[in-house]
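Here you get one chain, nothing else, as structure tokens; it is the form predicted on its own.
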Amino acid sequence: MSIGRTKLNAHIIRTKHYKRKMHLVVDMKIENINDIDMKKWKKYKEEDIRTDSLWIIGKRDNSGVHSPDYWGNFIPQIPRQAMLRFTKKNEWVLDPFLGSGTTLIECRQLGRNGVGVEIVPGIAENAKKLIEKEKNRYGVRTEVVVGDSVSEKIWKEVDNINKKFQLIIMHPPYWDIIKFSRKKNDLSNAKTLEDFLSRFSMVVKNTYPLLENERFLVLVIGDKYEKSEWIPLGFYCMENVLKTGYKLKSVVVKNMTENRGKRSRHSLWRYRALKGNFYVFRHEYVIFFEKTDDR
């Protein structure tokens, strides 16, 4: 064998070894933030752990104590997917816009600890009662904090519960589409788009230090119409998160099939769309960000 061929073979062997080593590093990084067994990755079905950017979900999950009664809550499959991909059992999840408690119910089902902040005391109390009805077979903690996520004060209380979180899930109001309360500081009562985005940005900034480095923020948001104009609320919110220092990882488009405002009124909304030269909302965004440094 020639010296040239010997060197070439040695280079190929080193390259293969390097690729195998890099593959193991990638696998270790993935496995380090979830319980997915990458050696058996083929056993996970797409509907169980999603990896594409289009989520067609036909029916809301009503397992356990999940309920669709609260107008504006998101489907449990969203926080479930986020937790399965980006957390391990017994890690901590934070939800600054708790609402009816969907995220913390999923925390109990999946064995994650969770803290949820809700600005409306009555809604927070109802959420707490509902969450406590969910079986806690893993013995995790789920804490409901009443307060305004825009204010820095409430985060001292959260900090006393837990110092660092491995996942943040945000499902803020889609501005003023649904009025959740009469409270002035409620994001759904923001007078202008600029005011809404300013308050939302404060929540992102307040929670940024609480998220561990190289972990994920998940934003669930939709757009809206105002005065015959499409307001790209999702993209505006995404831009504000990026300004805080997060890195954009993925943008998922999810179908909206059970929107209460349009349920059983398909013909009417189709007529309005044809007459008004617009398209009926059938989607929302699930946007994934990664924190890449501790500032």
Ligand SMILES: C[S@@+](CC[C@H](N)C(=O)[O-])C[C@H]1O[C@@H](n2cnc3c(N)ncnc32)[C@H](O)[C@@H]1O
The other form holds:
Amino acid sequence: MSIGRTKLNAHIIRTKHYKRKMHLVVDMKIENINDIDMKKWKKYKEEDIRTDSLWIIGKRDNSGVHSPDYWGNFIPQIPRQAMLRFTKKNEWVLDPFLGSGTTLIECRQLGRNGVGVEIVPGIAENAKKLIEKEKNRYGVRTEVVVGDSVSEKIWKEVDNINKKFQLIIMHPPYWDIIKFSRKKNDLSNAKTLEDFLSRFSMVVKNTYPLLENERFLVLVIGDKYEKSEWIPLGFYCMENVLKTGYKLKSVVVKNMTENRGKRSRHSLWRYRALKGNFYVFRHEYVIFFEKTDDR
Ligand SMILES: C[S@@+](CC[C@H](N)C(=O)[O-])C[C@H]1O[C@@H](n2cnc3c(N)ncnc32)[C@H](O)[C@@H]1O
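Please supply the coordinates for the form predicted together with the named molecule, as a counterpart to the form predicted on its own shown previously.
The complete assembly is shown below, putting the previous chain first.
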């Protein structure tokens, strides 16, 4: 090979390397949507700021007023991770299925403003009391709205509190696995899978305009097993969110610790699984979507 050709090859290799580097730089968004200091990124440990798609979380965080007492609440580490990666201090978080208020408690701990909607007045009232007991060292606003997230009406009320949100966290009922109330419009009272999905889609559509562009929706959901069939609620809900126009960014699989009921019936479930040729649920999904108006 002539010297000229060697030089040319070296130039091509350098150009390819440069392009690859540039690609990496372009892939890392320029605008900050969090307070992570990228100059010190190596200092963050995986359990502090997660980047893997498998979350094995040991103990439930019980800091501040967080409590495991509400049957069906998620562990505080889920909204915490979402807020740390996808919001900055003083930004706004929306939770259309507030339950016991985990998201808003976490908002107070991390210095984010938050609005939560809950259909059952008693649950909302308890959540409000609990959230107010959490220290508010950053002086943020945390508002609980009683109402049905499926109906358009409630969103005017939310709009009066705040117009644009930087993160939406949704933790809907896993259809009818836990009945949260007798209310007709409670998603856990949907008569059929189609009905459940159509109500869930309405919530996604109603909240879409409230999310700022290039920001994230996080969906926390598990599947269901009924009449000897696995019903992949997670995948169905994910498909519905995508139909609204969101871009899929990540599907995280998180370990699910046994709830009180299942723990005491562990061997019964194992027996059923062996007999029925299925696997006992040990995971749920945390699915991340980005709103991109250019789609
Ligand atoms: C899985 S729980 C959420 C738990 C919450 N992440 C927590 O940590 O406490 C779902 C909640 O959605 C509420 N819900 C069901 N249908 C609703 C609707 N149409 N509008 C608003 N809230 C609803 C239920 O009452 C229940 O509290």
